[in-house]
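The chain below stands alone and is given in structure tokens; this is the form predicted on its own.
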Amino acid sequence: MTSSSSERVHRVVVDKRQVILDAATRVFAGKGYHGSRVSDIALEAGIAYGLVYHYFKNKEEILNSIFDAQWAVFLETVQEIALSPEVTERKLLAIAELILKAHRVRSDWVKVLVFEIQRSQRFAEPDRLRAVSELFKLVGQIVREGQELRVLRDDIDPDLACAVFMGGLDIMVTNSVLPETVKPSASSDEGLRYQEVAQAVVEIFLGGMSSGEASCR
């Protein structure tokens, strides 16, 4: 087989795997992991049932592959933000926007991540914990950098500050993926609304809720 032929075969394999993963993401988001069958994924992907098993040995491997592929892309973006020359506030704002906008851009993947992985025993698996710890390391790096530059308080443990920041975003994303709790947008531009929410999160994290006018009692 020539190199060009080999490349074409590899491209077909990768493309077919991605078609299956995209279909599985939609199915898992709609029916839940336990309520979904491989046949549902095949139907959604528009392929033969048996072909799914040519690329994945079972449903669990499909779910793991969804996490691994999307998380790698997500972490790469976070790393670019952390290493950028932007000031601390802009970096935190970029992280917040990235996480909050993920619900709008890939709401199906966010549902799978939150309900089928994060809220399950799968999240406690060593590989999963290592992958998530990389996210916290990168955000913690931004916090430490801010402390060194004196733009963030240095009397607070950076890991604790990171946990508070990420925990707040996690709660907001979890709230957003629950249909019954989604609030109507105050703006017709949904993208702008997510930017405004991200800005509010960062401002609360950096400055707290004090108006600066409260007197000591």
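So that the term is clear: the rigid core is the largest set of C-alpha atoms that superpose within 1.5 Å between two forms. None of these values were measured; they are calculated from a predicted model. Numbering follows the first chain given and starts at 1. Compared with the form predicted together with the DNA:
- In the core-superposed comparison between these two forms, the C-alpha atom of residue 48 has shifted by at least 2 angstroms.
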The other form holds:
4 protein chains.
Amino acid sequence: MTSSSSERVHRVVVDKRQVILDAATRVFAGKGYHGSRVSDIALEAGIAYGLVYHYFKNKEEILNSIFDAQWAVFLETVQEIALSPEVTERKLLAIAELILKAHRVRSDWVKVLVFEIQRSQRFAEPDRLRAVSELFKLVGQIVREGQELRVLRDDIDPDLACAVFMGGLDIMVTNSVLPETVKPSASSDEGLRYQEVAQAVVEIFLGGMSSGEASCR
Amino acid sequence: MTSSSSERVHRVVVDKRQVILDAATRVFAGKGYHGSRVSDIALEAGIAYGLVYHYFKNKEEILNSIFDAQWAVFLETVQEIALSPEVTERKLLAIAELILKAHRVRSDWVKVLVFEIQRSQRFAEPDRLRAVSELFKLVGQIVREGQELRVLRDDIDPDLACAVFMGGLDIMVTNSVLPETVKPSASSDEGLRYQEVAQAVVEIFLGGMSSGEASCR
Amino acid sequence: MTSSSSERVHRVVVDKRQVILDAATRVFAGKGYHGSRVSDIALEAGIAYGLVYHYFKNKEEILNSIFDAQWAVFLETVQEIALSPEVTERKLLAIAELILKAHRVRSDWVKVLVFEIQRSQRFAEPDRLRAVSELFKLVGQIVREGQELRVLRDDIDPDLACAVFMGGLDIMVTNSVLPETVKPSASSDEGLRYQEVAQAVVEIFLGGMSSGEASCR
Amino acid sequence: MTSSSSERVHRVVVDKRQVILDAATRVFAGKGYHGSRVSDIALEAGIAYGLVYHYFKNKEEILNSIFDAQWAVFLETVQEIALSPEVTERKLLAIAELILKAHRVRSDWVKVLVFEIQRSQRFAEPDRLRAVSELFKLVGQIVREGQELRVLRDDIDPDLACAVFMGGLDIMVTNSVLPETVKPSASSDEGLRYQEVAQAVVEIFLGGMSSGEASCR
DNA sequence: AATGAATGAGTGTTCATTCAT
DNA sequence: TATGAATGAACACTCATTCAT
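Complement to the form predicted on its own: the form predicted together with the DNA:
Everything in the complex follows now, all chains and molecules, and the chain you saw is the first one.
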């Protein structure tokens, strides 16, 4: 087969746009959006300064692109989980694992997503707001479904419960003062594996922290 | 008491430093640290902007001062709660109410604290890190105590549980996609009162969301 | 005639150089030299912008080429007029009509010529200077000739008179605050025909604006 | 009298805004608006770079200010002439002298005015357009008045005549290919004095270039 | 001839900080 | 204390020009 050197060349000449996006993700994650200069991104990407502007209108658009590129995929996965025929508990566990795994595998991206976009002025933009509320809607749906199935108590507002659940996960990703022993990590060498953390978060959310003795309503 | 007229004058001429701090808090809350110019702060404070530098070394120090000025008080309150002779549940409720009330009453300050300090590069500074970890230590202590008292299950890492609890609260303050009905607010006119939210968060944390039927371990 | 097919092809594939020149003329006329990007020109010409540099050394050269390409033809026509056996009055009229007609027919070119070349730093270049002074020399010659023939008064410097004449025409082309009724235009629907304007300019130049009554020297 | 050193000091500390404006006028006149960097202006003004932006929003505003600052004065003088009880001829002469004198005395300003503002994209702005048309309106009025007084022939559109007159003056200021002998200059050492040029322009405009012999209509 | 990706010098503008008064 | 003029480093963005294909 003459799958040709030309083809291989094209395989080697990776998509510059993506190269820039990856570099920017790393740079933003490291120094924050405001702390990052466009020249830092170019340097990290190993390209000429001006080329960045060949692919992106401006610095802001790079950030937005980072968000857009991955959020859709992420959200789709969440939707699959929400619509799957699994039990509520398994769905929540899947969500938890998805989020914590993302943090492990693409921690740069998550950092940028959470710190530079979700927690910034930028977040006020309707587009972003809608995107994130989409996530909460899907998880909220899982909770509501659980309540309808009588698996979850229904004396608590489902949106509020959803928020608490997400907050528990969010902080695992966000918080830098968590003791190492509790940080979700790839190997159990350093702290818990992300599955264990996910498991724990779901367990607290569903079963509560009360010891069995007294508080079983 | 000999509180001289000169002293009284000083009492009338409100503390400029504080005026600046308050103005800065409002400005930072509104436009973010990076989006705020020193001149914006001066304008908001109603003073010449050169004067800012009589009271603060630089912009950064203003932000730090905002943090320092209030965090100590906040932490002290948390400590009082932690050391009080109350039951674990009441302690957690008190913490939850404290945080959510702060958000109601001084939402600007909380915004700055959370968005501009805790979620920024700045947070990497050991001083801030230590300050915040202090909070987690105190709450973690409450959890540990609960476990020792056999009120809380001890098959879950106390730090992890603590984080989940704090995350549930944190998101109430942070998240802008929460439906209005769930946002903790001052009056019950719009959404729940902050006490109700606090109550709910604690209840989920302790009792879990599972309906009584099956999952009472 | 052996106009080969290859030649015909070349005839169909219009001269790219000229296409670029025409596009540039339109673009420069619309946005000014500094306001026009090379990519704008390429876009207007419908070609890739790298190609512009196959035909021209740089942006500047495009402007110069626009000038060079047409100025020679223009100047030649002026020369023909100057050397023709006509009376001074008819010569001046012919010049006036030539200029105003050019403005009507190729207003883009005239705009570029006048605004971007004659009235710009670029004009300082000896080449351009010489080219334009050529025009003035020719018209000045007509005036001088008129004076020698005793058709024109000779108590006024011929160069100065020439300048006044040219200024009167120049402003018709240049001035954007002229009332519509006076602007030289193609049809008499809107304002005067360019011939009428030419006629009027010449008449003022020769006969003066004074009413016959008193001032006939 | 205690007209005080403080007062004198204020007299010495000249208006920085004006210093910048003057410097900018010189720089713009020399290198053109586009060829001038803000740093050039600062350098020429002998001030720090950033200070320019303390007094002007941006480079563009500097140019506009140059125009605004002097145009009003200029226009007022023209108006005085137009409204004076003088004969038409003297009014036109006064206008001619005003313009040519301005060119002599403040040639930088005139250069900037004519080259960078009147003959640029910028000129399209309604404000500038209106300002210049004001000038033409006033001169046009003089012509109209002359026609009503039967001093000027009325078989020619007054606006057109006005334009021709102004064009004759304009070119004296604009044209760089005029022989030195004709350029209006301060002393008669080099070319004509500006009064002589003004005189000549008016004479041509009123009396025409035709020799008395034949063409006295 | 043709394309458009790649380069990087150039420059307008912002704004924290200092300073003279 | 108070003012706001003065400073200048920093940086985003533009765009003419070159180059690999």
